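The chain below stands alone, shown as structure tokens; this is the form predicted alone.
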Amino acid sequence: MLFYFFSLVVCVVCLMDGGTFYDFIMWFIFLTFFAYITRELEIWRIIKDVERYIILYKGMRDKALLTTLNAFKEVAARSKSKLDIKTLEDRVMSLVESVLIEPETMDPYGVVSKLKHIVVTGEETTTREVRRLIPSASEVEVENLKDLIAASRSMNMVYKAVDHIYRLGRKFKSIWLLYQLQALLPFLTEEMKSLESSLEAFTNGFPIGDSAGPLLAAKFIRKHATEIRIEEPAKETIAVEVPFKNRRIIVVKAKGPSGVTGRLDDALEELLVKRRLPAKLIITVDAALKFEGEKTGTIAQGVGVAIGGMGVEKFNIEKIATELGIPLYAILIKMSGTDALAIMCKEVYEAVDKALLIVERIIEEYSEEGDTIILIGVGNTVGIYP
């Protein structure tokens, strides 16, 4: 509309310095036409700029789903499986294409109940589907082999929704809808490329970054536990209770060294509502996004539950604790999204070590003496003992 303005005030001018009407036609045409030209090579570079995008990210999925195939078929040649190849792309490729449905939140109460269920579900039918691929692999490929799916799976959906956006934008030539995409394309390639350096690290079974809270429990343990007695106070999850300064810590961390996160909210129920354990404190430790001017490796203390994931177990964690009246405190190691899911770094691992300095003084400080405290490593425990 302003163009239009500016083409008509300029014919106008045109007609004023003595022009004739054919002159103010043949302006209003090419400004006319100027404008559409503009517009439209707008639309062609934008194009062009997504289309380098849309490359980059099928070549990242397929190098993914390569990555799968070979890693089940590596895992098969170590049991001795025989596998139909055939069998094995296209369940991988049903595996990848299967989606997550979320709960109807039209009425919320029990919604959080409900998304956990179906968390579970999915959980449970994808461990039945690689054990039904390979039945002699071992708890730890299974879980391993889960976590390349479901890289896999993430990448071959940033890959269809930026597809299927682009080739609506080229059909309806929707120049708004083009910038919009265009403008969220480096935070998807940051996604990308996470997701992309954790194939590495779950094919080998080496930690990654997200590893940060698992190490450091597993270190806590380690250090102070004069016995090490492992239990299992829910599925994937284990708990070892450990003596430090005359007070009784509970160290909960996801079971390793398979890919795992663990059920850590399912863990603090069964301790503490149904073996009811006298809990002073709650310290979770959890990897954290970092801004782009901070370091990685950088530590923030804070209060709540540090966990991220869908909420659930967030949620769950928050409502045991402020039922029964337990402080809940944070220690967060910030990286980058591809620091969290590459294999583990040296900045990474140093701050583990600070931040275990910073648990052990909050249990000082902020408790006493025959107290007993919850410590929560949270993260994937990809590659972690115990």
Second form
Amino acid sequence: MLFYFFSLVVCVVCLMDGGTFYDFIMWFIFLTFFAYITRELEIWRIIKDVERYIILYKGMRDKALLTTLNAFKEVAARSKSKLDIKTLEDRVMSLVESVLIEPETMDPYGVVSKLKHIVVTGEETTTREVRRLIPSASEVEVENLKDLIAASRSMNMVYKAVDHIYRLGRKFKSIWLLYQLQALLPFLTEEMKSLESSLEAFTNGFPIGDSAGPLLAAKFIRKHATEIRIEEPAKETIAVEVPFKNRRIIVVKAKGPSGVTGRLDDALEELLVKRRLPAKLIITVDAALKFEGEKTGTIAQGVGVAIGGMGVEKFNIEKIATELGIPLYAILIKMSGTDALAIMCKEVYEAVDKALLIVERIIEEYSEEGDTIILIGVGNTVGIYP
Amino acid sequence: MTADLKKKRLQALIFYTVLFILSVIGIIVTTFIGLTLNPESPEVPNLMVFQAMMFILAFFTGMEAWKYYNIKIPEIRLIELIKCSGCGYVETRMPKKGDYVFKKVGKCLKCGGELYIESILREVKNVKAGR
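Since the one above is the form predicted alone, can you give the form predicted together with its partner chain too?
Next comes the full complex, and the chain you just saw is listed first.
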């Protein structure tokens, strides 16, 4: 609108300057065409920019699929399983394309337990599918293959969503849709890079940045336990009793060295509600996303439950702690999204040692001798045992 | 991965540098031609347009070459730290598939203590990478 007003002003000035009506029309057409072509050029530029990213995402997604397929073939060859390559490819693709439908929240009452049920069902289904494909695969191999499938699934979803919005924007020449997509691309690229960097770690079973919490828990066990007695209060989750400065520390973490995050809320329920352990403190240690200006390995302390994911475990732990009146302390080890999913970097490893000292200080300062304290190492425990 | 990225960076750097040099040569040549021409000659405006295009090309190729020159490709190295629980002897090696932290890997040759994997790490150099 403003542009047309400006064009009219230019044309009137042209007329007043001694120009003919023909000059007026020519100026008007020229300026209108200029406005049109500028907009078209802008759309073309955004489309080209988005296309570049889509090609990049497609390459990353294909690499993830190839890595997952190769990992399946390798495990099958190692365990001497007979496997039809075509069937394997079809089954892996169907696993990657599978979806998790979130529960209906029109009536939010009980939504957390419904969500948990769906998540658990999804996990068990994937385990069953992987086992069906390679029956002789070990537990660690199955979990690592599941992680590879999860990474490929996320990358596939990002690629498809971006491609969908791009196609719509192009079809309707909607510059605003394309602008919004373009604005989101840096964040999505970071996510894709993070997922891509996780492939190497899950293929080899090496610890990732997110394993900082379980690594701290394992280090605490090895540093202070005189005898390591491992028990499994919940599926894929272990608890070890460790004496520390005349206190009883129950260290809870996912069971390694496979790539699992465990069922920490179930373990806590078993320990605190069913076994009625008189805990005075719950400390959670987890990896957290840093801001762009922060350094990887920065440690932050706070209160609450340091745990990511869909929020089910966080909700359940908060619920148990609130009902029993147990204070919640949290320690966060900051890192970028890429560092969180790539093989653990030196800065994170050094931060774990520093965080361990902080945990020991918190236990000493916030509890009395004879108290029972729960220390939870939150995160994926790939490549860490116990 | 790193070698592949380095190769791509070098290719782009060479391409844009060559284009930059060619456009600079174009500017110098057109300047000399312009100096030999009569200012009233009808070829002067065409030469000026060509020279302006050469300037624009030199500017953009120079910018691109500078961008690729400044890109630092991160060098990633994996390290596995093996430690003796008895004497504290430490050695490093490349991690093997299936290794995990606190895995027992044998006996110490110095004291006969237990050797275990203390850490599996990723060391990154030239962290500041381009887009």
